[in-house]
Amino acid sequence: MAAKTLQKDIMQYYKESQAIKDAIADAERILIITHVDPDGDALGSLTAVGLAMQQLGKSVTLAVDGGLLRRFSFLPLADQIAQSADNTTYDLIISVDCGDEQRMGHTFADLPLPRPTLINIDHHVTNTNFGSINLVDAEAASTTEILTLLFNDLDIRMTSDIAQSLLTGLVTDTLGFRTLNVTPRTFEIASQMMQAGADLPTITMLALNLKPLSTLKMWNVGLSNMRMKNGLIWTTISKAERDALGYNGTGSGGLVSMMSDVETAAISVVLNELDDGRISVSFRSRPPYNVADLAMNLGGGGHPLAAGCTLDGPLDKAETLVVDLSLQAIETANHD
């Protein structure tokens, strides 16, 4: 987080979090958004936040275009989770996990305007500082290892609930501390989340093992599209093949984490045909190879090693666009 870095940063860092208090207290009604095709660092740092406003006595919303994905049922106010905002008229808005405005969805884009304040907490190094406040670090491991500092200074107090969707957070987004940010500091905070009452057993078990056999399903078809070339591996899975198989997801479901464990591969690549015919493509990596570039010369944004965009279709035409541009990037990467 930015208090463990430069001085400056720590500087910048009470500012945005002395901002984010005066924020919170002079506001009453709190729209809580993430990103669409959420993750476990998105759920559960949208809940946390939920949970520390309505300790605070606030009144929120929690929406995401799209809706709650089933296997994080399991997390508080979970079932509280709308797919859009409601009538409304909210005095501050909360994003989190967000690298830019465009990843908010309709939920936010459908929001008359003039729009209140609004904070944005999230760590990817795409972010774009689209909000009013910027609580941005690239170094954290999640958006909820930064919340749990924020937290701390807001006086929230630290309940098993919120220790749980904390901890959902950190353990997804570093597959269960296995990423390359994983630092000292994101085991001290899991220990303090697991002392708060955060049942990591379960968090594992639900957030990262279990699976829809849809989701399996979808694997063998992208397996058996597989192709690889000068260190990129890839697979296309069209509209067609997810309908025959009933797989609803967007992403890849951790088939593009499983490819880029090819020893070979520098850049993995999944395509995957949406219902709206545009495609969603997910990048994974290993050193020196960074596909935040990448994704955000398409469009969208992430980490170095893993990071996503949404391109229009037709499927072959985005394909021969990815592999190009990622073909590129590796040979670009082999000469520096």
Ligand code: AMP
The other form holds:
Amino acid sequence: MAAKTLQKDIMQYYKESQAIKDAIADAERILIITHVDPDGDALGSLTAVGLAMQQLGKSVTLAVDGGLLRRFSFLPLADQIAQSADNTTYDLIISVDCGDEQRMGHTFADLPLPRPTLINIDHHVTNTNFGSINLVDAEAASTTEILTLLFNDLDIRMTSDIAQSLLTGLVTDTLGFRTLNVTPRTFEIASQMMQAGADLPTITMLALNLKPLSTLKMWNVGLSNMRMKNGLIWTTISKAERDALGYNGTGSGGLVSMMSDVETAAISVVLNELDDGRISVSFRSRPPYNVADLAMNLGGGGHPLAAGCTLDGPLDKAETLVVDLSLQAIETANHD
Ligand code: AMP
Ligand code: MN
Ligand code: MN
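After the form predicted alone, can we look at the form predicted together with adenosine monophosphate (AMP)?
Below is the entire complex, every chain and molecule, led by the chain shown above.
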């Protein structure tokens, strides 16, 4: 099979591109949404689509439940990201990096009915195809990887600002090109973004490396609570522990990835007790262990090797449930 290249083919890269092009052509006011607790791919995708739609002369609102994270304030359009939609009537919604409707949080749930056409652009294998048009490519290392190919299909001019947003999603979701889903296509796109003016050293430093001191203190607590059994390595961080450290973030991405690198670990889990008493759960694994199914069975979603869900408290009950199911998943995979 001939590999498609990033060069402009007569054929569009995605079969969904024409329907997306038509829906955009019919719209004037567009609401762009990404997921709660946004990461670099969420915010890179959000701002890249915002810039692309502005280039097409559209009026855009960028909204994310909970707003922007400070460390991503270097992104173009960052100062224009709202916490919710305004009172405008939208002709079109574009959702990026969300596996299901709930991931958009209040920003989406509070919109008046009937809702306009929704374009769902995402790379989660667990995506529920909740849009009117669904562009879901689970082989893409980031949603911004999909957007690069889509923008080519839509004849969007690649500016340095768009490239900066797109490369941010690629660098953060691949942990600096270290995840197992990185392909030649990923590097081809990264190279194209750098040639268009994206600043890789700045992205790597601001979006990937730098973190508050309180994050390391949180890891310290997490590592001292860490346990290991039959290939499962896990830890918990209670709200009381976070409060004592002055750590107000909800993420545990760095810690759960670090734990998954233990040689004898099949699955790693971090359970984080949130301010409202619910428990945010992050999963990582190495092949052949699959945490997307595990997280989806618990009402969440994600990728085969990186997934998550949110459970009801209390913490010890959630821990027991997650540990039991994770050990079962390891056991099942060991016998397949
Ligand atoms: P995290 O552990 O927060 O870095 O998330 C890892 C992956 O799981 C990401 O692709 C997330 O989009 C997905 N994920 C995390 N939490 C949830 C959730 N509550 N529901 C659905 N997907 C989630
Ligand atoms: Mn994301
Ligand atoms: Mn992503």
